[in-house]
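The chain below stands alone and is given as structure tokens, in the form predicted alone.
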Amino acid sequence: MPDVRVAINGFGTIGKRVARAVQAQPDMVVSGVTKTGPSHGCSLAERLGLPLYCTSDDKSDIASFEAGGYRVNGGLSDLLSKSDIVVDCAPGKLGASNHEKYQQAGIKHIFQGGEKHNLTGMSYTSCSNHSENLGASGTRVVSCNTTGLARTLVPLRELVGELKVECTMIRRAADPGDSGRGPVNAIKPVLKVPSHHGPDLMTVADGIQITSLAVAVPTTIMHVHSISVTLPEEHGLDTNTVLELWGNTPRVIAMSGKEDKIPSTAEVMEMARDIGRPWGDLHEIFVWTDGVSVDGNTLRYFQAIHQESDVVPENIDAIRALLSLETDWRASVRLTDQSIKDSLV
């Protein structure tokens, strides 16, 4: 079977961590990337040797990246015609007009999490409901938070039942290549309340009733979430069962802060720099076990999630769920992180 054409609609923060994961797998080629104009985005293109086309279709545009010394092969009409799914890394706000344009060329295609989930009527997390997008024309890759909930909420539904959730979200205020946000110098709480990612994991994942508050604070590394949850009444639990089970369960990583030496998010991102990946990404969500406790029927436990990357790998999977090229979601995600592996080698 012909590798996968998978074409990548916005070659920014997430696009160009999920072309080069696309590259690494066995099954899959990059078709082509998209920018607006020419940029230093450009050059990585071409150093990763990934075709470099225009998001607009305009001539003008398209002269433009020509204009600034790159080679382009087209506008994105081009690129959806060389290519059996489009994975959309547009800023925000797009999302409509690319769905309808999409659509209008017939193709399947991936949103990420900041695009609302009526937009596609599916969503998606590999753990979650693989099988419910199998052959789907297309489909919504959830937030990094909402993937990092669904990462160790899910395993302990399966194993007891229903479970209700209240999680505090200490967010990043803005990635660490995004100098126009903040806050600077202050604590910013959320003040909708719920959050919106409570009712997102919900779009992915039954049996779990969550409520989530979130705060923004002035750092650009990571997420925290501070997690409790309400067991069933005869749960079976302790608190060694359940670091079992996520020492069981795929891109999640337990590790002590004090045996471990990795008491904060910033010594949790420079094991992810000697792991050696690319732009020191973090895929998997961590916990830490020394703050995990089961006391009666509540669980209460903290993880943190890097935000750039952790939804990469879903992207992988959901191209194969959408083209039904995997069943089994665990299967595919065996493939997807030994690939990456794989590719540093």
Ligand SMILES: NC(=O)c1ccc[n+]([C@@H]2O[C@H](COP(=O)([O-])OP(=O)(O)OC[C@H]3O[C@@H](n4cnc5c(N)ncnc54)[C@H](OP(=O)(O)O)[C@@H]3O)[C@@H](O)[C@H]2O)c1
The other form holds:
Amino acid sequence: MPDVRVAINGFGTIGKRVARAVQAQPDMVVSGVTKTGPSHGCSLAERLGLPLYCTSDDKSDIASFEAGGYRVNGGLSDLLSKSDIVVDCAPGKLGASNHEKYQQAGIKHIFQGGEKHNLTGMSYTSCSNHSENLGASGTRVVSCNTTGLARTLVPLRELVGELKVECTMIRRAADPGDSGRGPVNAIKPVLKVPSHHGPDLMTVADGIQITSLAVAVPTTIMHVHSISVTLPEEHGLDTNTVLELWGNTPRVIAMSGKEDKIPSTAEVMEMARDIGRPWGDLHEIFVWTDGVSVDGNTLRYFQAIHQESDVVPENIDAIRALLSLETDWRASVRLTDQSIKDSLV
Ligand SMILES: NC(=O)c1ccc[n+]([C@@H]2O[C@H](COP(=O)([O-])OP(=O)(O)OC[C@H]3O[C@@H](n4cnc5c(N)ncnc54)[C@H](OP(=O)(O)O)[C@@H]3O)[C@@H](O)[C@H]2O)c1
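The block above covers the form predicted alone; next, return the form predicted together with the named molecule.
In what comes next, the whole complex appears, and the chain from above leads the way.
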């Protein structure tokens, strides 16, 4: 079967990472990536050998790339006509106008967590609803926070049944490459209570009743979730069995703050840099083993999310789901993760 041709519409924080992850896969190629106009990110596309297109079809917008010294292959319509599927990595809330373009082009499409579930009526997380997304025309890979919640809560729900969850999200203020956001010297609660973050999990997973509070803090590395789960009365779990479960869960890393000398997100990201993925990314959700406790029917734990990268391998699995390339989510996850690993050596 020929490689699937994947268009990446938007080549920023998420788009460039998804493009590299696609390049690493044995069953896919990047048909092209888009930028709004000439900027330093175009050089990265050239260096990675990725055909560059303009986000619009406007002739003067397209011509601006050549004027800026970059070779451009056309506008979005040209790219879509040479592709089997498009991964939309545009800034959040631009989805609706792009959605119309994808529908007109008759191409399958994947949005990101900055869009709402009802844009396509489908959402995606590898571990919870791969099979529901098989053959769908469009979906949304849920946000970095929702992806993180699914990774640790879905296997628990599968083991013991329905869960009731309270989560406080301590969120990074801005991405490292984003100078336009804050707070810089404040801790800023989200004053819409409960926040929308936790309940978004219910778009991909049944049997988890969740509410959340959120607060932004002045850091650019990682979100931390402080989670309290009410387990069913007859759950049969203790702290060790929960850790064992997550030890066998794909894309979850559990390590000790004390023994492994990883007491904070700073050391988590240093460990991620040691793994050697591009940009020092950490695709896995990080759980501190010494921060996990089962007390009666309450499980409490902390987890950390690398906001720029945990959704990246999920986008690859979502491509396989929409194009019905792999029906078994675990098989897709294995192929995605091994291919990314092999591409690093
Ligand atoms: N950053 C995160 O931590 C994170 C985590 C999970 C999910 N997400 C979600 O992922 C999506 C992308 O976020 P991001 O952080 O990657 O944004 P970003 O860094 O601002 O990148 C957005 C990219 O989209 C391009 N673009 C602008 N207008 C466009 C349009 N009309 N159509 C297509 N592309 C357009 C931009 O082009 P130029 O470069 O030419 O300006 C830029 O390359 C959002 O839905 C966001 O909520 C972000």
